[in-house]
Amino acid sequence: MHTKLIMEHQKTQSIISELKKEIKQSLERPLFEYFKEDPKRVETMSVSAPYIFADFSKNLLSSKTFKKLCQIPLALQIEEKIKNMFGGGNVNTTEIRPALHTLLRKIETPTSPSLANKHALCMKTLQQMESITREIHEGKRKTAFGERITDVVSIGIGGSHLGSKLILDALRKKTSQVNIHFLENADQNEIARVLHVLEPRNTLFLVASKSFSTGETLLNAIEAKKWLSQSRPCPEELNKSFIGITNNSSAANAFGISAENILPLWDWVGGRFSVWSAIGLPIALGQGMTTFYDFLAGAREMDDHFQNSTVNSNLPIILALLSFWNHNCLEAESYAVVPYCDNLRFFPSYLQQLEMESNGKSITLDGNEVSYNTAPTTWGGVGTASQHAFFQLIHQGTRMIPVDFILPLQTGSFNQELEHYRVANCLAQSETLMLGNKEKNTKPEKRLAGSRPSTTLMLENLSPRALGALLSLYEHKTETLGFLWNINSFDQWGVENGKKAATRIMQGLNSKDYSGHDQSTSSLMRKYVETMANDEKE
């Protein structure tokens, strides 16, 4: 394995060496000139995938350079790596396990016995989700108080939270009588805000935690139980007001959730890839199980595109190559994601976790430190509001910041003037980033350099299938970048170490023992405890 990886790395470096001349030209040459010399540039540098059309012609590279970039996945045998991932290979090398989130949305039973067994578990869980959704919608499932469920609070954080929140907000049109709420931070202010408008007698809590040991989630679940217990009379079986979604059923049992109220989440599904599992139950409860199945179907169509398309027409691979080009060749440090639709306002936050938690790594698969940059900083916001916030930096700042524009064409709005305004502003930003503003009579402070790269992704609509395809697209882009960088996209040891450190500090705060920490942390711990003590005296 070690020898093979070294050979692959050398092949990549050879191609990058050939690209060095193009890198220099790309940074010095106005982007619009590429369009002048290549009348078919847009045709060559755009691609259609399920529900999505992507125009990447406004990136800083010639069509010739793009063809050379497409040699990198071939040199690294990306197709074999993709096949290995879909086939259940242990691509999560540090935890010796597969990453089979794609199996969650597969219909056909796999031929491999191991995958077939796992697929059967997926199908069984979907049936459980369907049964729970139907019972709640029909009023047959009651809370611990014997009342109909009108509100569901999903308690989770990160991957157990962001996907469902994004999709429910994107769909918006209410199709059930159940209201979905999200509780993420272990913060009294957020807990009070969420619970303030709810009635204990009609509220069901979903506790979503793969390990059932995530600090924020457990603390919020305990607060939820306290909140229910304050009702008079308080039922003995509070369990009926909770559903657990976890890979640690014994811990959920210990918390007080009975086996029939626990849905599984397996160790071969990473948290940030888990919205397709029982973690997506809020989507089913808020929008119906048919919507959830359509959501899976859209992702599955993108899976098929990713597995079966050639490199130069494979949208996930193309997005990964563009990121590789912008960040490893042109040395951009970050990129912005700007959806021109309020329904996708949580999409940048979703991508922040997906991309930076997956690829924020500095160790290769063979245990060596990388000699190149990996994940760029992912950030962004909604257009057109972003134009009045950070777009000044993108247009005239000293850093090159590539942009992904996400543009749904049909949003359900019937106000044509507002829709035209939304679309016009999106297209105007990408055009201005490319062309700039350098007329002779323009004052220096008003000049825009132009040649700022961007990619525009047009979604047909905001249907569940289109949204499933969008999330699947960026999952596969992220995985491909991991393959290109020779890193493990499926672990997150930095996060795990942070959790352990927080546990130690929590113990120190409770015991007033500040030893075992650096001087700064010990001082801050003492400052906090002393301030709290003074507040109690007052």
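Definition used throughout: the rigid core is the maximal C-alpha set that superposes within 1.5 Å between two forms. Here the structure is a predicted model, which means the values were calculated and not measured. Positions refer to the first chain, counted from 1. What changes on going to the form predicted in complex with ligand F6P:
- Once you line up the core between these two forms, the Cα of residue 527 ends up 2 Å or more from where it was.
- Residue 64 shows a C-alpha shift below 2 Å between these two forms [criterion: core-superposed Cα displacement of 2 Å].
- Taking 2 Å as the criterion, residue 36 does not count as shifted between these two forms: its C-alpha moves by less than this amount when the rigid core is aligned.
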Contents of the next structure:
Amino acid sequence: MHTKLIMEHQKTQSIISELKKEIKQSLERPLFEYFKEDPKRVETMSVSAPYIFADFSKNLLSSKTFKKLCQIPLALQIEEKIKNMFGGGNVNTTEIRPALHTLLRKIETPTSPSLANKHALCMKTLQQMESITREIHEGKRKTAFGERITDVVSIGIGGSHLGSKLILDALRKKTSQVNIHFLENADQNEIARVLHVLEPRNTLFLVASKSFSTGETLLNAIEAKKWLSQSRPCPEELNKSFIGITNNSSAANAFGISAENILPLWDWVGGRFSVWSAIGLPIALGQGMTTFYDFLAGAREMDDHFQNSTVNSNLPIILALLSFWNHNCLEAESYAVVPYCDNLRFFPSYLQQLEMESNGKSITLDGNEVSYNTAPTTWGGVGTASQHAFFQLIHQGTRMIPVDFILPLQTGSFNQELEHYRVANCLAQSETLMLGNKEKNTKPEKRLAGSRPSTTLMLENLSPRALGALLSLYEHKTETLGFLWNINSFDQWGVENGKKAATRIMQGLNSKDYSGHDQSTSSLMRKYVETMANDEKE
Ligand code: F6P
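Show the same protein again, this time as the form predicted in complex with ligand F6P rather than the form predicted alone.
Everything in the complex follows now, all chains and molecules, and the chain you saw is the first one.
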């Protein structure tokens, strides 16, 4: 049944071989029996972390197995790896860099002198963010047309986009006169949708790009320039309608953004971990700097929980161990994240980059092919809508798909009927996934196997602190899985080849030379160009 090798770490071999014996039982024993056998199961298999209460008792493992799982981080000295990451060690081994997203939210003086310089840069940048936010909110900062900024368009993609978009949408209640918009894909229809309601004279563009070389972002920035130029600004003033957020200030200068309008990023912060940096400026502009500081503070509280909690009460580590159990031991291929609240509708796509771009790897830190599975597919959608989309598959499909239910308690809604409905449906899904429906006289097509695992994470509220804690929680889950799988969670070489191929194909489309590609790609290129040519003739 288990065709795939389960992770064989020399340090954890004995634990893994013990765990192997329990896999069969875990897959065959009805999940509800664990509750009958152990009335304290919920107590043992739930944990409180900052702003989040997690009940993981509906997972397919006994408390005995869970205790065994908790030995793995100790055997692998995960605590040392965590300390090394927070301390600025080169955890990004292929680019020989630290991953210090945690330093960005450490507003008080850092513990180790070795981080003092980097910390000073973080603090200086926060001050720059503060003054830009104040200038814009007070109407002192003007556009290239000498007028007040009423709208800000953040141009960016991936980690330079997803975090700010998620948090601004989650916080929702507008607290500043400035409207924030996002341009992500290089798509004329998206540009038209976003810009057609805006006034060039009152619009500021943020070009958010760590590399300042991402195709989509540069193309959108050029389109933004063209759009502004239609209103004939004074050319020397044009740069006033742009702010750059980048680690590549020379490229930003070359684009025409002046030095005083550039906020820094650094190579020791990964793109998908950068919402805590100046990349998060849209959050400050849309919601105020106090909110941004609260967002950082919530993440820092989760950092402290992660650094100081013992394994069996450490929520990020527990989520990582459950993922290891579900995907490496029980061999689930994917897992669904289902927030039961519209404010978190962008959370699944944020997590997709964080988890799959970090741990979608197959080479260990020492350069060998892994002999076990690494990141599963992360996917999901908002509840209750997902119950009318893919819960049929999760209940009756042939695959076991674990679910993380994210259930904010206080959402700012005072409509008790709707709030009860939202909460009742979330709990009903996890209960039904566990119990199934196998009454004797149930028709086969109506039977639910049950014993389908889920974890319910109750979020106290949707405050900036709670949101910061939630994102930090999944960052640390991701890092811990990388440590467990002995892979580099902080590089992303897999996306480079596609970018290079796109450049070659672009050249072929422009020159109508389809050679140098495989038969399929060449014929598709030709078909596209010829179709466009025919359209133009008509
Ligand atoms: O997807 C590849 C990637 O480099 C991500 O890691 C990053 O968040 C995104 O593209 C955008 O990169 P940049 O901020 O350099 O434009």
